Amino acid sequence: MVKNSPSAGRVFITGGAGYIGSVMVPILLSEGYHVTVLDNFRYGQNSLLGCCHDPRFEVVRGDCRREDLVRELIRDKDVLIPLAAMVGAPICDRNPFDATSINQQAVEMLVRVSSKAQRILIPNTNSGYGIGQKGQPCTEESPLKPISLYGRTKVAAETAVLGRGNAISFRLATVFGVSPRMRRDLLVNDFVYRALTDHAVVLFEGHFKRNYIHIRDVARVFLHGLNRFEEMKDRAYNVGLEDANLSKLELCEAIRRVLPDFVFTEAPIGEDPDKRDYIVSNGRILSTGFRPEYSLEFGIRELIRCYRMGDGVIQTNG
């Protein structure tokens, strides 16, 4: 059964068949949610085909930037969570439209269209935070100083949300891990098949450092904010594995541990559009008793076996 409040028991969720809806609604259907989902499905991915046999699932083709398809589906939904998104700095400069219409835009109209009495939990990207100050962690305190578009526009989504109230936003880590709807273009989840397939790597920027998180630890804390809405409301909330600030090349000698046949080296040339070289702190979502299960690990080795069963389980964003 639902462990909150039972007003809290109806979620709508924008882009619930992408990479990370595809985990997190099953698991909300399990602890007794009814979920909604909207989703254009441009991918043609079939992620939510498991949750078709359950009563409390409904899925809507159609695009979050309608205003009147949202006003309607949101109606008597208790939950809102706006997961729709162009992610990753490289598809949001070849798609600048869509990234604003869809990563801000689309959330600015949830927020005008909902009532106050509506939750709302965003994701946000920690790229939010640019290039970090060295041996400084990132807190959620920190200046949100976004570099590319794809940092900008979340970031403005998150500043709508929590300018509205009642509620929360979890700036996540770099997502690593196996979903139904796969992407392979995410960092840990990239090097990983590069280590496997073509046993070697170069790298750029080796020594720029990011924090990490598992798939599953990103659905998992949606649903402690759930759980724990009132005291965690208002705020924001860094997400990743506190033992994983690592550079690119701690990475690679982390992927190493498992395949040690894999060789990286590094080349002078090549960016991270977002400049992310930054350390962060999660203290803040630990102290709400929140723990990620998944290490980093164990997504390499869940990533390794979902690759040997071939290209056909491999998608991209585009």
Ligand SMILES: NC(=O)c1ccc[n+]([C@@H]2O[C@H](COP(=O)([O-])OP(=O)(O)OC[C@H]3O[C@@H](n4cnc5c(N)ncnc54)[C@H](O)[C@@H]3O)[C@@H](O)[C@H]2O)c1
Contents of the next structure:
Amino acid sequence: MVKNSPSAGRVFITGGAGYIGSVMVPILLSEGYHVTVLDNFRYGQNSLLGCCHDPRFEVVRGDCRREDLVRELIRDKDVLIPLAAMVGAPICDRNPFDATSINQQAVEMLVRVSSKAQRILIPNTNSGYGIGQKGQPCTEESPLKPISLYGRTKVAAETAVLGRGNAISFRLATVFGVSPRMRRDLLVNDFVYRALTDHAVVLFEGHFKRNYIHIRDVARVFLHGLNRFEEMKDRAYNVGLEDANLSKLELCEAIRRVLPDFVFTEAPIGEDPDKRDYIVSNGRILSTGFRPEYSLEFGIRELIRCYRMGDGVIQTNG
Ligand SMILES: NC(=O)c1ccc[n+]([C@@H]2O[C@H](COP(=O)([O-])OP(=O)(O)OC[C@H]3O[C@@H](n4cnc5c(N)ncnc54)[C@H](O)[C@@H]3O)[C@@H](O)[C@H]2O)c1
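Alternate state requested, the form predicted in complex with the ligand (shown: the form predicted alone):
The complete assembly is shown below, putting the previous chain first.
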């Protein structure tokens, strides 16, 4: 049943048909928001079909770099959420023009054409903490100095948005979990796939630590930011599970607790483009009252149910 209650606000989301957007959009609709998605559907995804029944949902197939289109679509919106991006280091390295123009310049344009009264919430990657303070937990004050083009364009977008003001940036840990636009090229999603199908994985940089967060907690933290915008605005927030600052080996051990026939071994077969090896402190977002609800084990079990449907449901940005 579609709710008849008054609108909670009008939200414009670029890239709303992506991995994160396809989970976030239905949640925003269910909370009473009107949601307009601008997406070029570059992966041929059908991930928002379940939203079409809702009269509060609008969708436009188009490019977030088109200033005329963006100006027109944001005119009556209260909130702007730029998710559209070339996501991940490999796809950015293969498409450097798109990486810069979508991840960075389109956000700079959005900053320029929006009114200051419009609130902006943007996701950033925390991968740039990788090169920095070994051994010490990274806070939002730690230098974010990514090496990869992906990381650099995302940090530039965050800088533009926070520089404008009336905005929040969420520095997301590596996201895991199931979405209607399913991505396998994310560490947890990939390892669970391999554990289930190959029963084995060969790790590089197995002792390097990272932080993780479930995709539904990502959608929840955006909602939290909308609900507490005035007290949270004009800052960046790390968003990860406090109890999941795990090395790749520890992640594999967590998967093996659910899939006991999984074997893993280490070999010097690769290198992380952002040299990610860090522990993240999520103290700032926790101090605003946000609590993640989904554990790593929950996500592993959810991913297993997803992969049992076969490879037809999976996409990759790799
Ligand atoms: N998934 C993660 O682990 C993670 C972590 C940190 C930050 N983020 C950020 O979250 C956002 C969403 O990531 P995701 O995981 O959903 O990735 P995704 O690749 O699934 O989604 C990106 C979406 O943008 C759309 N898009 C691409 N180019 C476009 C263009 N020119 N015009 C309009 N739409 C376009 C794609 O069709 C897709 O729907 C990105 O900004 C990403 O940098 C993701």
